[in-house]
Every structure is written in C-alpha cells, then in structure tokens.
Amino acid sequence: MFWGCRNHPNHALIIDTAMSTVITEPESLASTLEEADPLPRPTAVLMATPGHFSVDYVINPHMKDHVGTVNREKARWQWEVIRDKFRKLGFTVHELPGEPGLPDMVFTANQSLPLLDKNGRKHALMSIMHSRQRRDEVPFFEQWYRRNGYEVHYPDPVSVPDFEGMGDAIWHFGKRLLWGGYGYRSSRNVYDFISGTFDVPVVPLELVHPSFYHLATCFCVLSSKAVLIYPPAFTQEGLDLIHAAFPVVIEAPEQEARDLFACNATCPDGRNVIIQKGCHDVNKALKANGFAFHEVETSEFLKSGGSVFCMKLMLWQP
C-alpha cells in the first residue's frame, strides 16, 4: 500500500510542490495541456458480470423506486451487447465475475483509478466508496490488478475519505491530465494525493447537481479536442476550466443527461462513442463533429445509476 497526502491551500491558483500540480486557472490549463506527456490509449476493457446486479438500496436519486424492479435476464443481454460492442472495436474484454452481495459491482468505472506512470508502470488507484454499501467490492478489482500485474495503491482514508474511481477521475484522451470531480462521490483532497504521488496534473471540477453525483454522468471525454457534457452539474469555474481545453463543448439537453445518462457514454477510441439508445439530439451533434455513435440498451441500468460509462473500466494490458 502507499499512503500519504501533501496539504495544500485552497485558494491556490496552480499547487505546484514538488511533482503536484493541480490546476484550477483556465490561463494555465492551455500550456499545462500542451505540455502533458502523451499517455498511450487503453487496449483492454474489464466488465464485472451482471448475475448479482440488483437495486437493493437508494443511494443516488435515481434508484428511487427502482427497489426489486430489475429484470436479471435483461440486464444480462444488455451487458453483453455492450461487451460485444468493446470487442467489435478492437479491445480485449476482461470479465471479473460479480459477487453476491455486490449488486453494483457491475459498474466496474468506480472501484479504482488505473493509470501508467512516465515508464509505461501500470499502477491502480484504489477506491474508498462513499457509500458503505459498496465498499466491499474493491477488494475484488486489488486482487485482479495484483493478478495481472498492477502496482496497487491506496489514498489515507484520514485525508481522503472518499474517491469513488474512475466515475469521478476521467483522464484527458491522450495526454497524462486527469479530470477530477468532487463534491457527491470523491474528496476534493484526493486530486492533490493523486497529483503528488504519480507526477500528473489534475483539473478539479467540483459538482453541484445532486443527479449528477459523479463526473462520469455530466462530462465524457471524446477526443482530446471534444468534450460532451451537461452544463447544470457544474459551477462556472468548472465551466470556463472545460472551455479553455476543448475546442468542441457539446452540450446534452436536460432529458438526454438526466434520464438517459448521455454524459455516461462512451468514446474509447476518439471516434466511436458508445452510447444509450434514443439521445437523439446528442447524437445529431455527435455526427455533426465527425463522431460515430453506438446505440445501446442500458434500461436496466439506468434503474440504479449508471449507463455505459460506469458499466466498463479502460485499462492498459500487454
């Protein structure tokens, strides 16, 4: 394990100590980003299988009701199509099969933050669930990444007592930058560990509609010039951070966003995105800036959160 945190002030404009910068000033993300190491694209998908999901509790506004209602057989054929998708496209798809008891663990994006380091050293940012009903699936994805030959490393649940993964730390496509949103789900401290210990910039952006609980349901990265987003889930600081780095801002309507989980789709190669069935303006804007979308079914998964985004975590096999 690695613990550790360096605390920073946090009216600072750039934290720069030591190998930490964490940046929250759109006049310096331009360079910064320039700047960035390249980071290779991710050539495998690892998707825990759907046998045990289930909505069991209420932890996000949108399993409200949902309670008992999933229908597995469904869920199961929905997976798959997205498995297949994945496959289709060129990725490895590794299957980590679901626990009983863990009925989220299919949302495999929230359990950990998998990054290279500048040696091409594969490295896994464990999770500390916000949510205690959840906190017993991380174990699962340790024990894969030491499998296959992950470094593994945990935040100091004392400094950082929440990071909920990828759903909320989402790396810029192609370079060694990470988004990284807080307020629901993560601990805004977390960007500064995280910045510290493997030497990579962080742009905070700070969430404030209770909807959209993690990054990965109101910003998807499409290429590193593109970026699709649903602008009500954030503060006009976060705002003017995303329009100072991409060129191409398109915003998903409040129906798409909300209830289709547009922003939870997904774009692993910077022009195929993968996306929810029936987000008609998103996709329109999508094939206007040169993109191919992917429909796919999630209906089942909508139920308690989470959509195509948050069912897949992009990693970096031999």
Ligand code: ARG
Second form
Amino acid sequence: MFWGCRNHPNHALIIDTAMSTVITEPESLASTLEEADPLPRPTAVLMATPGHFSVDYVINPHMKDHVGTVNREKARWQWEVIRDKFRKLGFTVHELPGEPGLPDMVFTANQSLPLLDKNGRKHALMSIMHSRQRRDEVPFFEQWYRRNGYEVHYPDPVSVPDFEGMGDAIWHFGKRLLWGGYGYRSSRNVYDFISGTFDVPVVPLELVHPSFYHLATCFCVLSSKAVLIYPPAFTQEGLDLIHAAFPVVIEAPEQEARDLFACNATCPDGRNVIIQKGCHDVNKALKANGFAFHEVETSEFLKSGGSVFCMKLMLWQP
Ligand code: ARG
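To test you: the structure above is the form predicted on its own. What is the structure of the form predicted together with the named molecule?
First the chain shown before, then all remaining chains and molecules of the complex.
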C-alpha cells in the first residue's frame, strides 16, 4: 500500500508506516493513553458566518424534509449566541466569511483536522470531502491556514478516498491521541496515514447507524476521564475501546441523541458543555458528574444534521 502524502511523496513511506500506532485492542489502550504526550488546551475557535447557510441538497437523513426551509435570520441569531458563548468562556473567535453556493461551509469542523506536532508546531490536514457538494469548501480553509502560519497537508488520495476532518477525527482531552470515526464520510485508511505521518496514536471506531454519520454526532469528549456517547452508533468492539479509555461514559437516550444532537455538544475546557436546548437526561448526567451545561438553540442547523460541535473548529493559537 502507498502511504505517501502530497507534501512528501514516495520514500518517506517506510518510516511513516513504521511509526504508525493504530489501536484496536482495549488492553493496549490504557497504557498508550498513559504514555501519550500532553496536548495543550485549545485557545481559539474558527467559525464561518452563516449568511449563505441553507439546506439545498440531501446528504444525510436529517436533511431529508428540510430542503428550502432554513430561516436565515433565525440561523444568524442562533450562530451569534454560540459565538458569544465561546467568547464568554475565554476563547478567541476567528470568523471566516461564508461563501455563496456553499451552504454547509458553516460546519467548520469538517474541512480539516488541526494538529500540533511534538515540537508544538501547527499543522492542518485538509479533508477530502466524501460529499461532492462540499468539496469546494476546503480551499477557503486551506487559505485561512496558510495565512495563519500552519503547515498544510493532504491525505494521499489513492489510499484515502475520503476524510471529513473533525467531523470524524476527535482529540482526546489533554492527550495527543486521536479518536477516528469511519464508515460513512471517512475511510479507515486515513487513520493509518495520520498516525504514520504525524506520529500520533489513533483509535479507529466504526460507525454503523446512518443518522450518526460522523463521529461528532455520537461521541463527545468531555474531559480526560469522561465522554458522552450514543451507544447504538457503534459496534461492540468500538464500545469496548471507549469503555477502556474513559471511566465515565454518559449515554444519551435516543430522542436526545437523534433529534437534538446531544452528542454534538462541545466541552472545550473540560468543564463547560455547550449543548442544544432540551437534552434533559443528558444534562442531568452532566451535572451529576460535575459539568456545567450551557443550553443554546441550534434548530436551524439541526435541519442540516449539525449542531454546536460542528459549527466551530478548535484551534491552538491566539
Ligand atoms: N449538512 C452537513 C453534512 O451533512 C452537516 C454537517 C454537520 N457536521 C457534523 N459533524 N454533523 O455534511
């Protein structure tokens, strides 16, 4: 198999694969986690303005009955509340202007995966969107990264047909270890590529429920010890890996997970959870485990199959 990437094709290959750590056994996960390098807390988010957000096509089951139904004014207001929430929690918010004809660009978690290397240098692995309708979003993010001093990479398109960034690839809290969803929008191969190229341990998780097509729709890292999941979105092997890593696993009930995207909440600082309004059972469990929850309304974005987590990209920069 070919493992090169566009930035350095061919002979970096053997070194890349030799360093790859893809974890599939729960028994080896605890020690890998313990040995993993610390990952600094994110300090900023990138959001794309929602002026061109709409539901124009159907690429996930949530969009089916919503083509043409987005209320843009409401969407703008909901987006601003979320932006201000991040500011209040102390994060710098960078804004990228949304582009006409790219209605899903507002979901800024999907076009890339930001990475810090072991020396703390900033990299970005760009997505190869599974959804043809979303491919033209990626260059706008690449441009932003280049302007902000990141080294930009692409997966090898031969071994990695698709990858949807932080829709599927999610950092453990405080540890340089990545959780990687695959099955709908990202190919499993991308995780060998990431692990080999960036020397990061990755835990791949197969997704098996079409309404939970990104890992970010069914798996929300809350802290280094706690995670919020929707169990039917995973295989038993996946659930075993999750339980091996997190002593606290909060399970979202079906209605809150599917209709309110409870697991698409975000906990950017290990304590404060920003979550769609009305997830009562999840909120009770969050509170019982010492988290503070902040309810926001994302009804317009739920029509597109996205909520809080996907509307921002976490970054380590001022
Ligand atoms: N309509 C978008 C899509 O299907 C929504 C993406 C939201 N992101 C997420 N991780 N759920 O690609």
